[in-house]
Amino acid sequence: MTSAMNEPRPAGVLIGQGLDRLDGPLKVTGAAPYPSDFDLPGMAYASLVRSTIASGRISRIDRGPAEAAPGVLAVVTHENAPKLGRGPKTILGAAPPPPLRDDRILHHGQFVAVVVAETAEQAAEAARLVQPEYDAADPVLDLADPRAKVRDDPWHVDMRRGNLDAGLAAADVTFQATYTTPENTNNPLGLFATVAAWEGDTLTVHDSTQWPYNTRGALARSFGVPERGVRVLAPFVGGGFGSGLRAWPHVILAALAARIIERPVKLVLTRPQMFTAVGHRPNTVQNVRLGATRDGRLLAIEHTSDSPVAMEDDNLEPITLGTSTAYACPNLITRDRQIRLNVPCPGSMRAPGEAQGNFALESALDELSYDLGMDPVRLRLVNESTVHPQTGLPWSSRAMRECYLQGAERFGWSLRSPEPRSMRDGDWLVGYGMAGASFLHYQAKCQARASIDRDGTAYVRSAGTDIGTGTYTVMTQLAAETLGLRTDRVRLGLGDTDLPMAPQAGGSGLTGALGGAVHAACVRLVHDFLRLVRNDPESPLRGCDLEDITLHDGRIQRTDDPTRGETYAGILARHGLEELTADGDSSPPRGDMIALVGSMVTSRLGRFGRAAVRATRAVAPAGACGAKFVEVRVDPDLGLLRVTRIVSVIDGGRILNEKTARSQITGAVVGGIGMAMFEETITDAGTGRIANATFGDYLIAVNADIPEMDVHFVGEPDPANPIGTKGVGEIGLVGIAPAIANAVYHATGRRVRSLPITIDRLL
């Protein structure tokens, strides 16, 4: 982290304040430009045709009726589509397969044609006229299907330490159970849209992406053009929850349609298409074995998981990885398997992997606590680790103990009667449940640029996008405080690949990456102003360095004499400059590589390898962590389940904006309630068709399902990140589902090991 002696000191403090969202007025007045809002001269519209089988080949596809329909400009199938390249591999895995590449069908709902017409209505009507004929094959749809291809340790992150069998043998109490989680669909409110326009070999795209630079790379690779000739714009996105992290086939098809008809094209997915086109949280079957001493010390953990992946796709979703660092246990095995099925490509959904894995682990710990006759909070405190369990490195910062203790106090955990089914309020059974939560530290490289012009206003920009998390607001606060400006004197540019490179808005990593780059650019900019006047005899700042100054309201002043100073505008004017610009960047800390990569290999290196890692004297960057406490009420006659209170205590490192951070936790808790009680994407076992691909059939939590919520932050700025943040996008969801399930058991004595917890499971 940059030393305070090497950065300017602002006179006012903006960071941490619960500033209202600066983009709020644009959004509530309808002025925020979402991708679907763009209308270009001469624009045509595209509609997609999806397969009605899950496996087989297209035997015949007649374009004639659609081509003859009113307003139709083109009908593109695998028979007349040009060969497209496959996008580059990213941290999330290989890019989805190129669309319309051959006659094979790999999943129900696969795009088999794109129809382009003068109006959206004409395109949709003509698309209905394209009715392919198929040679269908028997699809592979079940994880237990013996025909399915299994990928063991697909990401090489399976963990092992100690001797599991010895740990289980030494345990006073052992426990084993199987847990399942269903497929969930991201379902952001905004339908994904792409507007594509070519000028020669130059392509401009407005897209619902969480990662503009990745979309740019995928489009360039698909069409064989230089990346510098592709511009992707996504200043506002109507939600994503991870579904916008990949360049999906519909984005490629929109650009393909625009190239074929030589006009701009808009393509907006329908809600049913969103269920098969932009990823989903994969279902899991997980097995957990635990061994512990009578006083609750964990001696052994084994956590294995099976989850699906598409036939020719890749998806980074380690379900059990978080278990390896959750608790101080000397003997551990975590193992993931992916099984290829005829299903749409899975993808990241808020807290990918950890949402499912944490449900199994924290449910199992709750079950173990009853077997031990031990308070669930006490069991977790006994096993809290002060070091990274896999490497032995000290955590950069981790206030997990405070999360448990303060959460229990705020919730009133001491009032809990330990026996299941022992608490009532009238006809309702009352249950208390809790769970621990963590999410791995993630930070990627990022760049930013900052300028101050003649009128003393700043323009700070980077290609990262704001998917509704408050990035515009917190980055403006950060830049304003670092530069000593009011927030209304800072303009922030986001979501444009013509701006400096930025990583994805995902993995709870953008705030740290972008914030570090913005901070570095702004500090460098102030430094460049001082360089400009260092030998200027007219400047009262002559000879000053960063540690000698204070910044206030656009003015640089000497700390030892605040009356001596001058404004940014004054410096530029005297030197005949219109503006001054500086670049900044941020990179993952060295310890990040040790924690994330080293932990993957030290389990294979043995004690000498682990000693070598510890000898670096680095720390293990700690991601966000927290404790979740839940009260539920269950009607034993009707099976009705109501969540009535939730307390979330979170260590998110330095909180840049208390209001937007609290909003992130609150929104994620709502997602956790949906995961626990409502959400289940149902696939027909015989055909592979998703049977509930509408908001009328896919249940999500609504206002009436959401209880009183208490969100509280603890912890200190994390030195593993230049600005001290950890990221709070995912941590709010992790732990909610098991806490609800654990509360249900306490209320009813009925253990639910399969989500969602529906009425039939409580009767």
Second form
Amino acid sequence: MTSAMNEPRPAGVLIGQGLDRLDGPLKVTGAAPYPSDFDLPGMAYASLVRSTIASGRISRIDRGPAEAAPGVLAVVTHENAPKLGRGPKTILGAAPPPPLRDDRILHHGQFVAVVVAETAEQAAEAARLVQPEYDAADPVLDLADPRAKVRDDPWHVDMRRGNLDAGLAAADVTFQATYTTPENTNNPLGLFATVAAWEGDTLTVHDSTQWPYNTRGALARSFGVPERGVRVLAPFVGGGFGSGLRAWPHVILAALAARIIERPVKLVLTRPQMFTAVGHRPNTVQNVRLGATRDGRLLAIEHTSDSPVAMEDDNLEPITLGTSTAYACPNLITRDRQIRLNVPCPGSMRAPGEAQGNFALESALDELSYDLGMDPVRLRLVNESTVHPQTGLPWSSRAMRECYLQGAERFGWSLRSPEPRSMRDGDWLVGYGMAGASFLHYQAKCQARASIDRDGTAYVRSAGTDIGTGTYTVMTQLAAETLGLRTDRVRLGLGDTDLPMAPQAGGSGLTGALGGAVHAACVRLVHDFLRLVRNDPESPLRGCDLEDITLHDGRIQRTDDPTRGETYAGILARHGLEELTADGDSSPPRGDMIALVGSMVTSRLGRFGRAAVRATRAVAPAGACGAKFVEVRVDPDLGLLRVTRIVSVIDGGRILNEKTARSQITGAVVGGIGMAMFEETITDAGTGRIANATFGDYLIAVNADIPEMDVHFVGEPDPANPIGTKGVGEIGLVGIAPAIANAVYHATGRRVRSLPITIDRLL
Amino acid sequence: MTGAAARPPRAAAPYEVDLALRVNGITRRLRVDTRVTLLDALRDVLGMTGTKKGCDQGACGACTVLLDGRRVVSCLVLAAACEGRDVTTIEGLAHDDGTPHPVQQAFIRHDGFQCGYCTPGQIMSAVSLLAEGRGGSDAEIREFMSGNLCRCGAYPNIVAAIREVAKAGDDDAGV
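Moving on from the form predicted alone, please list the structure of the form predicted in complex with its partner chain.
The next block holds the full complex; its first chain is the one shown before.
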């Protein structure tokens, strides 16, 4: 077989091709069904009431006025809600606490009641009639508040190697600065919606989730019903960017409302609720210390961070972990602290942790480059590591040097005059800035199933979602390639827990995990066809193994004589079968765990641990990396900042679809521009209320903010993964904010260490 | 399910009003709560869910439709104010033979979307922009498309799609 068998990475004509998105026709005609588009017979509407204090207790909550309002079917508060279970733990930590469990208020905007009515308007009106009275306490809202509870090393991934003090003492140049990043809010355009319908203990839910299996588990535990009776559907989701990774309280409340009124219920969050109910990127205060030799070799890095977490919830978001593997530096400490505050729970938002940590590290390196009088690209090249710096294990693949060199070339970096404020175009100051970027490798277990039908078409499916990354398209390409079918002969099923288990569309991990499973299922399916005819005297393929055959347009043929072969459909017909089905699965590479655990071991045992880890002869999966080059223009009189050019050079391993992968990078760059220049969720310091929870007040990048972009891919298929991908969902965003800040410094001589870089910071 | 027929009318409550409007050339009669927006009437009453709700506050453009040929954010228009008016939605954009509108095709070719949620609004705005003669330059396209937010960040591809249709000067690019 040409592609999949001998060489386990499919490399045929379909892989990599910039095929148009296969779900495009549905999306441009408005026919793609998002969760909020479902309308079930007898469906009622739910509306939520939020707390207006950040800390304290509900002293009185009168359901009467709302219950008496027209069309109202139920009003549920902590006083009449049943006791709900808590969802299962995941890699992200504990599930969110069950809603309506008691009278305590832990953050402003906490859901305190759900109102169900015949129409959405009636539910919204009645929700306004629920006006709780509170015994308010003084909320803890500031990272520096001495009352706040601090969690040191919350995920046990603080890293250490060598001797930091010795490294700093030996350095010719040292540098230290504090950087801050604000809260950002994911704000997918699709308002999160849940449509829930019960039949006895059987529950069907349409939900805006990036992880249907997780939502299914959480719903089953919440209501104490079997998982197999809960079906979660999310074939189309209006974006997520991390906010759909958890089964948030509103999902549980929609199902609760439906259970109580014994009718289907639709719940759609409002835009202001999207700021308090589905996570957000936490703010950070970070400190970076660097020590380097005169010729730019890093001798010491210390990176520490404080960031908030909700009072009784979890968030996996190491800010400084990426720094431990970013550069070859013998002496290093990274340390994270989480501070418990009366805030809505932070959660993953595109490039969680890395977006903020990389801003501090890459800004600090830029500052160091000026102190050294050294070109910032050269400084990074000098410190690029050929091995995983924490363990000494070789990288699976990492084309970071090419990223820097090709990026500089494409951008025209050599035209930069090094002095700040030395380049002008009319009234505008011009600045060039750059940054390096990495994103840790992540992969989880995944399963897929592939069938070929009597008509010769394939159906490939798994429960994973396509949140806009192009999963439908790239998995169709991969399956078609592996099965030797045209893409229009392959149907893909996604976003349904009745399909085989899949992990979250998150952590840049789904393409590798699902791709591995789809590939395995398709290979096994071909194998099963051959088994069927192995002893079949009528088959020209009798006795053939995988290495003896090639696949062409639905036909299996002998490699030594392509005229001898037969079609999938023909084999099924002769054997009286309607279809043949095979399962496949994938697991994270062994090196993933060794690199992570090994990093912790070397942190504690020093070079003895390092020797022990290297003795495993593992390879450290590198994850995606890249270099970002930015040109900005600043009007010094008005403080206006414009990004005018961006070059991103990315090592994403094998690119399955050049067009959709490019869109992933482009889109993430847009997110990075927002993070750098516009986005800041503002919490009122007195009340804990989010003060700008609308699109009119919380600014994201619009079309006119975005310049032409150059995106270029380098690198090779990564051996850590059966299909050679690295995942390109987050890497596009990482490094954009520091590259812009560094360009602003180059343009103006003004260093901005606190995002976003707004006009007032440039005047 | 999506695309279901209009719900049977209920008995008139004090806040309800009967009205008739033309949606994609077809006259639709409906009875709605006076508080219902044009957006919710399209989605919840007529079952036309192609038009999306992204903020319900007139700030994101996802609900853009053409009202008497002009683009409006349908979340800020009350259905009751649409008596006798012409509404064009994403479902009404394809040509009579079912061929997608040139802007719809260009969005697919240039990958002018990812999750697809803002896309109907983007396309309705793009069709209007071209009709208004605002597709003359990339700068103009960017400016006149800036009322339509896209959180996936497909902006450069959206500009490329509109630019292509504008350059082609396609006679079919109208509504």
